[in-house]
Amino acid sequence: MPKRGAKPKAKPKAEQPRLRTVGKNVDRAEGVDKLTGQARYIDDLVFPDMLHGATLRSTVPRGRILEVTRDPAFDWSGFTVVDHRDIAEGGGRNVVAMIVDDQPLLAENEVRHQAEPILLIAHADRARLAEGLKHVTIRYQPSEAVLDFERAETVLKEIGIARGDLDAGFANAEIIVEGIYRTGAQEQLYLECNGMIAVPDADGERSGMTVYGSMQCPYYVQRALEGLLGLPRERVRVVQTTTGGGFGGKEEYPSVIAGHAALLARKAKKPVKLVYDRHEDLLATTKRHPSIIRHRTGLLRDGTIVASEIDLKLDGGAYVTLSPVVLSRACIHATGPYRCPNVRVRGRVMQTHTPPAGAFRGFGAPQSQFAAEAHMDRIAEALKIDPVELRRKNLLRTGDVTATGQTLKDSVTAEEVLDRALRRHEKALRKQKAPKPGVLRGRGVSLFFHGSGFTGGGEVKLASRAGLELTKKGVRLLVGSTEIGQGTRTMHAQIVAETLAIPYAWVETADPDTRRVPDSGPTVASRTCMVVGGILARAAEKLRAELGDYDSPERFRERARVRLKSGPVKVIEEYRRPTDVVWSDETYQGDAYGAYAWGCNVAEVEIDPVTYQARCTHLTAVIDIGKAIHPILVEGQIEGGSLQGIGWALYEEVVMRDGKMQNAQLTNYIIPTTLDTPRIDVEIVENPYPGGPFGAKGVGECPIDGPAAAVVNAIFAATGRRLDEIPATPERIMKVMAGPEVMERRPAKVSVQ
């Protein structure tokens, strides 16, 4: 088990309440079903008279659709075929309902990226279905495609953050350091591919629709289907099935595949299953936004940061999708966990003719904090200051003000996680063997933070709701948050059991079904514990007050049975923004988040001087999450997020050619295997946040923010050559080690005032 610490100023243990369930490693709520194979994933489900669906996609990155032809010599009997005209005829709108309605569900006259859906077909026989796809021909009039977001001109979203007087800050600076940092796309690579089953009601074409599927956000899908099908909300039902991972990849994209399945089902008047294979899932779905980030930093000679100008560009692909929230988080986190009185951040998402980018664990913060932490090491090199001491001099502390003007008040632990990580790493490496002769070894550090939940304005707009209902056994959770492998059901049940002072086993969870549970907001943004768990805790407090005082679980059950004789008992609560959180979406000023998780990574990297392969051999991860509701689940989240960060840093490269992913299969989209996984040494720091349930903050995303920078900084320590682009493949490492002429392509720019 990892060591757990507390902030030195926290209350003594004697003053802390004794917890019976929270903080304990109880059995996972869904664990037995998954271990025994009883859990049913979307492709396990079969409905009577069900058809199988497939998608015909564009083969050019940009162009006009001239003609779609079905081979008249082919036997089309038994097939259902849908194109964009069926949407309007059914009374719906041909858009994927998201932040901006710019993306058609099916292309009409033009295509904007490779693999854009144009036509849908369904058949009872999968083999016949595959044959049918081969007998559809599409003629295009190709147009010039914009494939390089650094040269793109169309801006999908722009955000600016400003504080202080930037010109005065640079005028007072004694040294100015500049750097440019690039990150590539990354595939979420959940274990279970995307899949949906649409089941039309039996009473006619304009009747209701039920969709079952692998997803993170059932209410996103419901809203998308309402507009697409032209149906009122009460006639659209969405049910999450057992879901094999998401990492953000099943946040917005399920609205697309659900819409496709529903259109086929409505026309066929039969259930339709639409499940991607791995190749199609890799080819067509969203990825992490590639980025290019420029830093210009003014400093005093002692390392004090006095001015910071950051220009941030993301590749959004062909449509907006979730780019505004990705850019928002990237900009808010762009300075890293450091104070600076004079800041200007300019962020833009650029449009290209490539498949749309979308949500991926951390969504924007990993890109901007990679740049911030790589830049800190560049500054340290320029000033000849120890990188750790540079961080210590500038890191945020209680009472400091962020770039958005937020004064940090609670659970601020940047210095604590830094100190703990350095001590822990040093202790762990005392027993490490020396590398083989000739192998280069280096150590790198990264310090990072991550806002829990959406911005203050975002949570208010969501107005999330969750609640409880009494059962004869105990209580049932009514919550729209989804279990996607991270332990949501278990953690929520622990919070409620602790609040009600009843056994954990007495708490069950209703399946996420839009007809049964309220809209708790999306299962994203490290909000499921702090925000939704907090709503459930308040619902439990209200229920406990309604039942009156009871001194034992048995008395709780007695009172519950008495109340149930009068009818069902249900308590629903809604999100309440903390009174001290003030935020403006117009100015991007104020309290961006109620609380931040804080983390530090120390990475040990070895580089083979012959193959130029870099390998992370040890990663220390110290994360402050406020309170570990379930310590083993928390440790698993930290290990998993850290490994995804290492994969992004060293191995995972989405290769694009003519706007199409060329390595859309697991034979050559490389992720770290168990043999590539270093020892990940985890320490959980518990520095309670008063606004979270039992002090909890977010944990799911913070761990992915730091590993890439720690690894790249370790590569610099090992080679003396700075690599400012990831993934750090052997080819890129070989180039930066090849000689000064290569280094001149992106030099470190240092100006002395």
Contents of the next structure:
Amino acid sequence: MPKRGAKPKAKPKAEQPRLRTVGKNVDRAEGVDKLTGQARYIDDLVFPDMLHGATLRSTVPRGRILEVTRDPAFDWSGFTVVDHRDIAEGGGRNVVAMIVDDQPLLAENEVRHQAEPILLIAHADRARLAEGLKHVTIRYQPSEAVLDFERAETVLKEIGIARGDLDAGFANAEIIVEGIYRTGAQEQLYLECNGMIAVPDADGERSGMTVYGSMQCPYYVQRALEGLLGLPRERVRVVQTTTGGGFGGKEEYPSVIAGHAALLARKAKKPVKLVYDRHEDLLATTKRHPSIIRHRTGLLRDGTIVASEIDLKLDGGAYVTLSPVVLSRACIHATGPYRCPNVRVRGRVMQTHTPPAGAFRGFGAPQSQFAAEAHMDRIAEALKIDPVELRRKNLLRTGDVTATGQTLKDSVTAEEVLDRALRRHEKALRKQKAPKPGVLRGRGVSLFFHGSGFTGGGEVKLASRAGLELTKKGVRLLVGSTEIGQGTRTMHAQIVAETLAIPYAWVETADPDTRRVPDSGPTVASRTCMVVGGILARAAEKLRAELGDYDSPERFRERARVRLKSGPVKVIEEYRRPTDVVWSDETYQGDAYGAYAWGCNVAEVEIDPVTYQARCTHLTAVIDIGKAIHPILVEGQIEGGSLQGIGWALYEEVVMRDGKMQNAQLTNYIIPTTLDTPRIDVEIVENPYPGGPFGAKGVGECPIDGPAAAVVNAIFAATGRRLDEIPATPERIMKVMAGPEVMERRPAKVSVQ
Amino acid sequence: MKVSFSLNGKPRKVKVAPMKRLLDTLREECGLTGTKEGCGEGECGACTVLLDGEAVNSCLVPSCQADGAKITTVEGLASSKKLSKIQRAFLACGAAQCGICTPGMVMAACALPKRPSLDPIREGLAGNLCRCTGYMKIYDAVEEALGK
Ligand code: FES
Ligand code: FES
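Okay, that was the form predicted alone. Show me the form predicted together with its partner chain next.
Below, the chain from earlier opens the complete complex, with every other chain and molecule after it.
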């Protein structure tokens, strides 16, 4: 059996300095607490006098609220009740502050989706909450809801990317291949549900609010609470507690639940805990945007892509949330990692009366690259050429130009990851036994890339800050990036220890508390290592220079102690834009990202001819991330992200009826268990990016961009039938393999010019 | 009703409603919050504890059923700050990321036979969901702790 997780293959570089901490698998900073059950997650915390909160939600997808009545016969003593009027009375604005202020924190006169929050209650006894909710009745005047985004008319956001001359490109094409691809919603399914505790400051209701909770972005929550509570920023304190997974699901939604907890706490003048159970979390919180993506591609007979037209639609749900940014990333990655002189991408987010979609690992790129990579195999089929050779012919190389007009300079490794993945997969499965009689087996490939950090000028606007302070022992990181399982604390500490040439154990991290740490920007977008890690490295260099040259860690400590005698020593640095990154939000042209991670998946899939159940039995993932600061953490990111991709491809289906999720529990929203999980065989490739700390690029999201297409392409290889929609459930596979549609199955729509 | 059991080696008596979930009794009455809730319906295994040596989902066990039993939770594994073999292996292999599934996963691993091969590991842990790791590092840790 091949060993999982091979050692990263560093490129031998002439004068690479010997690294002492970076690249080593040190123990996870908060690991012991997590292993012994000592780590405190939000639901583990109890405050004196604390109440428990609950949320009353809409039961129609769209309508006017005619009346909200509380049963007068019910004993309401001990309950705190909050509705939208409390927000205005408290001097705040009833919006969830995000990109567009269109979403109320509590519905006023109308509801626009199922499970929209309308009223909040709190009580000291958690058991009484359900009763309380039962004694509130809401009368609606329902109106017609738009539930199907393919038929929706309201566009929440539109983006266009154009380069070259599309008509001329198609005129030159010898063959045109078209395809339509669909992906479903997906729940992040962090195993710790969303939850917050709001604690009003002891001295009166106007004085301030502290919110503790499970979140990715404390400063997003702070900004949201400021406007909602009508408080100056410094009186809103937000503290991240140990967070049981996020995957984007705790990027923007925490602002909602934190707001609710804070409103209850302000009115009750007591701490209020609001923690969702799984059912509520599934019903009410954001999911990955469903998509429908059309590709029309013009090619020469030898497989050269000469024209590419892509139309992409996402289901945004009822409110804007982060959809514009998700759309942006979807569009920029829509061509896949391929060259094409003539491109037009049109992307739209449609508004429907369903719970808003939001951030989820990959942020639009998994959808658009699923389509791109499934389409590549359709093209290969139409041209009767090998899918790998088709990819090789068109993949981006150093010096090539992307759809946004970016000339790729550093760390461009599409071909390298492709070759390595094919070799590795072949080698691992050389001795594979033949499948059981009747079982169909196929192999599929996908090639993908993922931009690290915020798009274009995004990082400049964020102007993230992070830094260090000297301690008696060493240094403390002052950074607003959150640890959500991915290893932020560990990896940041390694970068700083290495830069300061001190032991890893001397570096600690301040708790992510808006009162203690600067705003390092959100913990999203594969930016925490490359961007924030880079700022920390710079802060460490500055500190090192300030202390004067020291030749050993002991000397560092001596100097630090001397300096500390004359007061605290702090170094805070701000993001600096690499001078060669140019971007225009108006034309969508320029350097979309400073660096890209590159990835290739090869999937082995078996299909049971009786049940039509597809199983992925082996997935190879080769990803170039520049530099693995901590190889085991990186492998963990790749393995975990890959499995989420497999789940999305095969099992995870959000079933909606009347705008409401029907399978809002873990019994029927299925994420992969150990038994559904293939061997995930990872190889890390390290082609350093000069702009990242020790050459590191982003890693968190890239791994989820590829598995779905590799799986679907493997299903095609096994069955000869194309499946253009995921999840590839037995029903869908049966439909393409045996259903009546088989007879009228439309092969790739190919027109020869 | 009064329920008495041995909790991590120490006798313990609590007064609870007989149908109160053992999970809540452990977290609220005994103050041991290491045992987590991920679903409350027996699907995720985050609430796994050992009941008389057997791994059970404490969200499905009524407290009355624990009367007279021997319960081990994640808090009972390390002795005076020294991690148990399984905990140590989880840490070294990177088997805990966000950590919310970890206590349950570790308890389920404790109930595995010695020197398990991959299939029994996968079967033994099939009731414990992890959304972060993709399970590979968890297999590594179990193999390292229990021997191949
Ligand atoms: S909480 Fe008990 S199995 Fe999920
Ligand atoms: S480590 Fe996060 S769910 Fe397992």
